[in-house]
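In structure tokens, the next block holds one chain alone, the form predicted on its own.
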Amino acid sequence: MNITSANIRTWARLGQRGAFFGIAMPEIASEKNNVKLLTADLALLSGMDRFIKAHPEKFLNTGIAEQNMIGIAAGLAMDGDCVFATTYASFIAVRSLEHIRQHLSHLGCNVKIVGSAAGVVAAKSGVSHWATEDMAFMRALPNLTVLSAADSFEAIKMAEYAANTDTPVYIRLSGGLNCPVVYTEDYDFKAGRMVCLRKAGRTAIIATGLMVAESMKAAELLAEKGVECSVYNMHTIKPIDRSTLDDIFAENDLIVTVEEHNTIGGMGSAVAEYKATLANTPRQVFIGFPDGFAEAGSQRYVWEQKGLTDTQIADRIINELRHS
């Protein structure tokens, strides 16, 4: 794959879903004979045209039957295929949870579950199409790697990684068209290893998904006010990167976790669970959906209700530092 700054910007315009299925998957299918791509009637919205034209024999639309899709995916995996199965994160992580637990988590079938439109990118569609609990469900299942892409380029990196593993993986895609760019050049993606994007001060922001770009902007706003923060991209929710977290806890006085997800059971909870096993660790602030839903509207309107915009994140950190 030709990775250039220009291509990265192009992939960002396609969004995470378009980059994953329209750019990465056709390349992967050309290199691996055993790849199969299944969708629950989301081919057009997911930008699969290029894949379908190039590899029609490797594609299957199961229709709006998400639970059956997981069963079919497991069967194909048992026959030796590396299967990618996708639909809205809200449907695949909730409606199909029992099937994922039984067929993939328990049996360890080689299926990559791709939850698109995670978070509240499908904002105006309302709660039925939002996924603000999916990481909590997925990371509770044994034998399942849980990934959350910060931008379109990272979504491509995750597709390549998943295609070269033989275990079940959940990949969370949240960025829509014109997805904010986090990585402007190639980098070494390693599942289970956080990425430090900014190193400064004694406050560390740990973010995932679209909140990585938002947290980077918040850190810039804070720097203008004389408050320095580090920013880390936790693209792997499970297995958690304990080694880097050890360093973060040792070097900082305040930890701020930011996610487009319920603050119960998500990335922040994963950090806190590990932190609770250690002595003398810094205080943690949770920024996300505070155990509730929100009114439908634009994605940014929903974020504003929950304090997830760059200015709100910066203001929250200043307030926390004043009262620490």
Given for the second form:
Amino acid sequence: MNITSANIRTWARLGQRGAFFGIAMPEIASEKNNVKLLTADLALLSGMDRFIKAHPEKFLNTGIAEQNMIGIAAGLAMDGDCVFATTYASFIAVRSLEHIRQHLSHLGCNVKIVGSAAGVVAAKSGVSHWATEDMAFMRALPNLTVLSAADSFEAIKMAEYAANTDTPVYIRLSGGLNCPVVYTEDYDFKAGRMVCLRKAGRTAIIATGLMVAESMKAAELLAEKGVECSVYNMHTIKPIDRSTLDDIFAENDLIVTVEEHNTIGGMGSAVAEYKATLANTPRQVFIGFPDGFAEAGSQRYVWEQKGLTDTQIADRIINELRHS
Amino acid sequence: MIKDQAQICHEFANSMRKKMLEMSEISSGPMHWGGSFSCAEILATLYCAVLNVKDKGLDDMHKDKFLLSKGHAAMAVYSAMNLSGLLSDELLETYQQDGSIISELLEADRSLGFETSGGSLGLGLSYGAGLALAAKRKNYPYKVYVLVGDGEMNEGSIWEALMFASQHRLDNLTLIIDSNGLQSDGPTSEIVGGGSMKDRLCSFGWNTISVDGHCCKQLTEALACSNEKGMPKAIIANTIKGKGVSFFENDFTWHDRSLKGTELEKAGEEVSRLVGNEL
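Provide the structure of the form predicted together with its partner chain, given the form predicted on its own shown above.
Entire complex below, previous chain first.
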């Protein structure tokens, strides 16, 4: 992959899904003969045109039948193929859950499931097209690695990582076109290793997905008000990065987890589960979708209902610090 | 020739029934008698006359894939594999014991020849279609056989896979329906029957054959004949749930139940007579 500032901007315009399927996958398939790409009738909306043109024999539309797609993917994978299967996160992680559990989690088939439009990017479509529980479901399955991309560049890194492993992976892609940029230059992506984006003060924001960019903006707003905080990108929800968390807990007085996901079972829960095993750790504030749905509207409108915008995150942190 | 082989299959099926009753002596809990006894001839025909899995020299590209989607008939598969020399007596004696690989419902263990887990219904045909598609694309000669129950045909994902298989012309894929007419709560026709299964499968683009599922000659002919070019094959094997033991037969309460008191002895006598009659 040719990493230049211009390319990073182009990938951002394409969004996580466009970068993943339109940029990363065609290139990966050129290098790796055993890669296959399956979709449940979302090829065009996922930006797969280039892939289909370059690698027709590696592409398969299994139809609007998400459960069957997972079984087909598992069958194809048993002979050494590395199979990527994708549709919206709301369908792949929820409707196909049991097939994923049996074939990927238990049998260990080498299938990479890519859930696109996770969170509430399909905000106007309403709840059916939102995925705010997918990390909870995927994280509870043994043997699955669970990744959540902060921007388009990271989505590309995840595609490359997944293609080079032989175990099942869930990749959560969020946002639509024009994805906010977190990484303006190359960085070291290691699955299972959090990335520190900003380090200051004794408050640590741990964010994932689109909330990483939002948290970075919140940290700027806080800095303008004289409140310093660190921001970490937790791109791997499972396995969780215990050693970095140990350092974060030791160096901070307040932990704030931010995710475009239900606060039950997601990234914040993963952090809390580990934190609960340790003595003398700082308090944690959960920012995400409190248990419950929201009214449809623009993505920012939905975020505002849940307190997920940059200004709301900053205000919440100021309030929490005041009451600490 | 076929008659001889059919006779061997029949004897094998009844030996399987005998073996399953022996297994109940080491099992501590209920067992799936109805659905295991109904498919004895199907499995006997597969293991004696169709599958090439007994040839240990074959690699994965050549070795046929048998998937037990109706995982509750696991004990029937264990008994068939044991009698075929594919599962040791030692392992069979661990049936349903703590930590055993051979559990009440079939769990995948490819080293033992269990291609997939079958406990949750409706999953096997999708996986089988994936294996069949992989073979098509790579020109592997293996064939894929998936055994489901007629109650299992209630599952929506089965129909997704049926559509997929005909669309992709998977003529290396065979679906066998153990059509014993009963599911856990009663007659399949009264729960979600839906009319002729054969018509439905034909309309989904499957080459569909209906046979007496306890007649090994009919089963052998249906399984051995080549699929029509470009069409997956479905065999509706009409069976009797619990076949072979009078009080199991056509009684859905024997779907999953423990043998109590003298029941094991009575069942044993009936099955011994079946085995004896063949000698």
